[in-house]
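Just one chain follows, in the form predicted on its own, and it is written as structure tokens.
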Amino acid sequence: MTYTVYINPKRILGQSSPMLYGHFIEHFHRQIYDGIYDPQNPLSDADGFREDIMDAMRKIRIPILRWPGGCFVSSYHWKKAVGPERTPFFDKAWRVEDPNTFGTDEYIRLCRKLSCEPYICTNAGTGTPEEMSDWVEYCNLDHEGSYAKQRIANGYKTPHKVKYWSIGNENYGSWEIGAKSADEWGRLVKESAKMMKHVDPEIELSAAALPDIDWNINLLKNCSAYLDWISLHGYWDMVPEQNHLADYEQCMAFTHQIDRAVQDVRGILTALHLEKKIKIAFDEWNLRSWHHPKVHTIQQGIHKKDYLDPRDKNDDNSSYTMADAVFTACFLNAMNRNCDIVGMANFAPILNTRGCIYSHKNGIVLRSSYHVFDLYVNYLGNTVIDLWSENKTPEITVKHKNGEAIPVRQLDILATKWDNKPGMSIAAVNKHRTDSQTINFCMETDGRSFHAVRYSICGKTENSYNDIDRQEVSIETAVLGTCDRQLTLELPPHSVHVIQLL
């Protein structure tokens, strides 16, 4: 049966801010060190990092990329990793040894090659509001007090003018390092924000929340003055101790409600009339949690057979299949019609561990959910318009992990346009692990004629994926010709698909 879906550009829902396609890189694992920065490695530039990477990022356009965690965050002090003399210490998060060489100046080095703007996540774990505010000094003042001036010393004579800055990571966790309770994370945020902003005025800061009621409550009555964003993390098959991950139609039934983190915190900033003033930056996101037993738990794994050595799990390429790229695409798409309200999302984290990105020795891999960064991003409009059905969305019942059947839409439709030229630009997603849909876009278009270009990313199976040797997930192109009111189309199982009309 088809579907039919009618389309009004003049009905505009909203602006979406290029912030949406972010991303994160923590110290863990291989993100960093034999990641994205390792100056032995023949790939790397004089720099240290390694440019067949950074081509694959820029190819994404990251706009923004925040660092240094994550976990990592709530035990690092910074000024120990600045200047000349660096000296290793024991990240108590993660319980491995950190040199220290990639800090602050090679952060934003990193940054300003990929021409994204900077994100620091600051310790408000182990940290202090003076550590925090130092390091706004270290970062953006010309010249003024001695943090500036050792900046200038180290050979960075002009600031580095961070704009984005996150007061703590996940404190209101018990497995953070420092975690707070939601009165001591109200004093804490305000008085690390008001000195943070004492420093410099101009920056934008936002603070660790959740959907919940009286955290944010607490926080909010505290901080709002002084906070520019509301901080949402979001991870949905949860495999920290056990790397048992769901399989395809299991990852469907997550997209239930997708975004129901954010309305539930929209509904607590309109209720504080604070919808106009705070957005929310949906700033560590992605479908499978890291796997790292044996360390966020009251009992330690003592070997590091026990605790170390499974994180290399994280990097089986198998695992990375098209229900990762379907459940990609279905959570940009819930970003994009929350515009209003969410200007900025970080997926987690760009390379290696859950990354979109692999990279051995010799290369790079690029995973399922790498290539629906490359459609949105570059295919996709930036402004969201209007669409809706007379007829009831097809839907499909899954299996939940935890085994409650699940009715979910199959399929997940975005429609946008430009506001620099015209035309429109539809993202489509099939959910359905066998069956194709058909859809009969109806568009009014001011009797113009466009030409019809579809990008499409689906595997012969929905557990296809890429490896070194394997390549089952890409972007297929198909010129469709031309249409003027009306187009159909025909979605294959387990798809993404963004559709230009030029």
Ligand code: AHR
The other form holds:
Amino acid sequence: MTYTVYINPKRILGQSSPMLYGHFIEHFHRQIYDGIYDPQNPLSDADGFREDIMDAMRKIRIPILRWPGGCFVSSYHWKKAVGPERTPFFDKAWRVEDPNTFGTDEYIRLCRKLSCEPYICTNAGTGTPEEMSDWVEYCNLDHEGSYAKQRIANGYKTPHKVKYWSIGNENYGSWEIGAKSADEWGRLVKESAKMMKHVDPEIELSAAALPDIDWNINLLKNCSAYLDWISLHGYWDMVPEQNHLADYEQCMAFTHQIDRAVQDVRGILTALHLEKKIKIAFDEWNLRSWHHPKVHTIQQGIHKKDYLDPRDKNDDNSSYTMADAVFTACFLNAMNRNCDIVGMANFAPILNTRGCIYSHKNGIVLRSSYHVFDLYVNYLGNTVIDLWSENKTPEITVKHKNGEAIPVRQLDILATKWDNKPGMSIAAVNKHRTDSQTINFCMETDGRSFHAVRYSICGKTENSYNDIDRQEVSIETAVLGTCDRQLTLELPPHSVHVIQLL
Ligand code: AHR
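Now that you have shown the form predicted on its own, what about the form predicted together with the named molecule?
Next comes the full complex, this chain leading.
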């Protein structure tokens, strides 16, 4: 049965920020060392950054890159990773030695090469308000005080001018080093935010949060005057201990209420009349959690190989199928729909582990989720417009990993336009594992006709993936010709599309 969608570009729902397509990179496994920072590799530039990886990052126009963690940050001391003397330290979060050769200045240099905003997450685990605000001094003061003078002595006369800062990472969780209670958190964030904004009132501050009333009420009652953002994280296929990844249908079950956390926090912000002042930064998200078994296990008899070797399982490219592409598109659609309150989202991580780019000594693999970012940042508009249907919304019943039968919407459609040029661009996802779906788009066009082009990510099967010497998932282009008020398309199963009407 054809599903008819009406689109009215005059009904603007919101302006979505390019920062919805942000990314995250952490000192974990091969994201930094032997990842983006690989000075010995002939594929790296004079600064030690992999050119091939940076080219792939540039193609998806990263707007903002969050660093250095993640759990890593909660016992990280930035001062030991600037200047000529770098002392390796034992990273107590991930239980490995960090050489400290990639620190603040290398990170800023990387962001400049990628033309993206830096976004620094500070240590609110073992760190202090003073250490956090010293970091702002080092990055943002011209020359006042000892830290700006250190930066100049390290060769960076011009301030790094880091605008985006986050206080802490998941300090609400027992797994986090320096975990805090809601009361402790409110006080620590307030004192840290005070000092950081005294150094540079121009910075924008976020703080670790989750869709929990007590945590957020305490945080916001203490700190709303100092905060510009509130941070959320989300991983759906939780496999930190057992690498038993959800199959395609189980992943589709995760798309049910995919923006639940956003709606919960929206409610709290609105109840406190803060929804216009504080935006949501969904600054870690991915369908799949990272696999790092036994890292929090402190019982005797657990050896390094028990928790270090299994991390390589994140590198299995066959894990990242059309399920990852479809989920990624549904998440990005949801964030666009909530663009009035979600101002940033950071895919976790961008490189290796569960990232959209996989790197090896001789090159890279663009995983299925990478192509969704390519599709959205390069072909979708930045102004969300209204769409509706008078048909019954097609639903599919899929089995959740917990065995429950979950009814999810089969289609996920987002209509957009640009704020600086005519035309429209529609993202359309068909989640069905086997069935195609015909869609009839009816558009208010003021008598205009359009040149229509469809950019699609389909995969041969729902389990298609890319690997070294295997290319099953990419963007295919189809020129559809001229259309006016109507456009009828068939969406293949397990597929993501952006249809441009210019
Ligand atoms: O699995 C990686 C971790 O996931 C990140 O370091 C942390 O922020 C989140 O819990």
